[in-house]
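The chain below stands alone and is given in structure tokens; this is the form predicted alone.
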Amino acid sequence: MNDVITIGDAMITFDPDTTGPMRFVNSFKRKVGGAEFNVAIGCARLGLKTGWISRLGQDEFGRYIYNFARGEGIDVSEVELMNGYPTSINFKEINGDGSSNTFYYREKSPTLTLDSNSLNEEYFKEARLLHITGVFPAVNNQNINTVYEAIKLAKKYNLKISMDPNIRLKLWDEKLARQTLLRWMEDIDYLLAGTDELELLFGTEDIDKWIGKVKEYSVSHLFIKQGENGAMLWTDNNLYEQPSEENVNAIDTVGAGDGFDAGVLYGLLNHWGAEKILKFANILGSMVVEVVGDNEGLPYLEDALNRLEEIKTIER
């Protein structure tokens, strides 16, 4: 049995040798990156059993993204490689500060061959909850159908579905990703969103009225992310703050919220408490911005609670 299940694309990310304008860099690093797969390595490190549901190019990139989530200990069953679709790939552009932008290349994406006859219905009754973000339905109209039809199985045997918006206007206009994610909302258990997602799906900066909505679709619970200014969460008409982590020296920001979901995901599954999830969440986000790369930076459980001060590290 699998505690978490997502379903997604990944790609080949060519991290930059320096920074600043990606016309000037003569030289990158090939890594692999998406932000299904990237909870997907942050739940599997954290100890979870996690699958991943994908479709690949069968070509070199390909077979090296299939290789790589096979080595973190994810359970790749229901990824297929796909002769005449090539493995999508990104270059990433990385600012002094740490911010960055990203460049997408995914024509003919391996992902067309997934579609909602594809799903493998046993995959579903053998999980404890299903993660879904708005990146994958943002690629082709085809995933938003191919997502539903996992939501409709998750539903029928009792999953419980965490959602990040992860809105990404580059891949798809504001009014199909609001009217998408808000037809979905009312089968979400828990809300994992940035403010600005917030501001985009409810068209308000209240954060009451945000709670309002969350409550008339019965989401249990909503969580904020704010970044260098922490987090909040509200679950039961109890609303936690959590501050952001101090001393962080962020390099590369991709990823962060991918990291924090990881860690959502790990407390929720085993049962902590509001204000522990929180810290946990944080301290994953953390400890992603200060290495290069989408999930360079994700931490094994061991090295978290080393963070969380809840074990002691002996270094000699």
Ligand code: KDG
Second form
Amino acid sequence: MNDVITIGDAMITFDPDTTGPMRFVNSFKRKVGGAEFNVAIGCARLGLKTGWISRLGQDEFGRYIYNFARGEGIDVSEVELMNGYPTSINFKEINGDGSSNTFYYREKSPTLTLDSNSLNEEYFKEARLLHITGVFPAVNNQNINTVYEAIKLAKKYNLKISMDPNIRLKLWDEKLARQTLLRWMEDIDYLLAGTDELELLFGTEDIDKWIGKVKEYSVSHLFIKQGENGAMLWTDNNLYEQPSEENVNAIDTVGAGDGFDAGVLYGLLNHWGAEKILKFANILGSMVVEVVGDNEGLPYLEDALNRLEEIKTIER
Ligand code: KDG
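Could you drop in the structure for the form predicted together with ligand KDG? We only have the form predicted alone so far.
Below, the chain from earlier opens the complete complex, with every other chain and molecule after it.
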């Protein structure tokens, strides 16, 4: 049985060797990325049994990502390599402050061959939680129906559902993003979102109004990610706040939110209390930003717990 299953498009991510405008970057490192895939890696490293539903190209990059996933211990039984569809790619441009721009090449994503009929019902029967994000539906309109079908299967078999809106306006427009994600909200248990995303979804900057809205949708936990300003959790009519980790040297912020999500899912599935979950999730986010790459900084459970419990590791 998988603890967590997720569905999404992974990519070969080219990370620049130098900061600054991409037209002046001459060399890149070949890595892997993809919002849902990063969460799967994070969960697997923490020891959760994790399954990933996807399609990759039947090409060298597809084989690389497939083997990478297997190496991380992710269950790839629902991943197929498809002929005629190149594995998705993105190039990153990293600015001096660690922020970045992304350039996608994923119009003919292999996940176009994954539709609502290709979801394996048995896979959902055997899982505890479905994690979805707003990236996969934004890659192609067809994926909107695929995710909706996944939500229906998750409901049928009583899985908890977590959603990170992960709104990428390079991939879809605000209106479609809002309409799609709000429709799904009715079935979501855990919402993990940034403040800008909540503003876009609910049309207000007022936190009390966000809480009012999620109550209408019967979301039980609202996690509010604020990056260097920490995070909040609203649940059971209480609002918890946790400052961000101190002394974090952020060099690449991409993937921080996915790390946060993996920490939250681990805490929730282990029935931790609100404050501990927030602290742990912040730790995971901070560990991601200290390393270049979308998922390289995601820790193994022992390392994350050492930070949580402030246990010093012996280095030499
Ligand atoms: O959350 C990080 C991801 O977004 C990144 O790994 C790749 O840009 C990406 C995407 O669209 O999935």
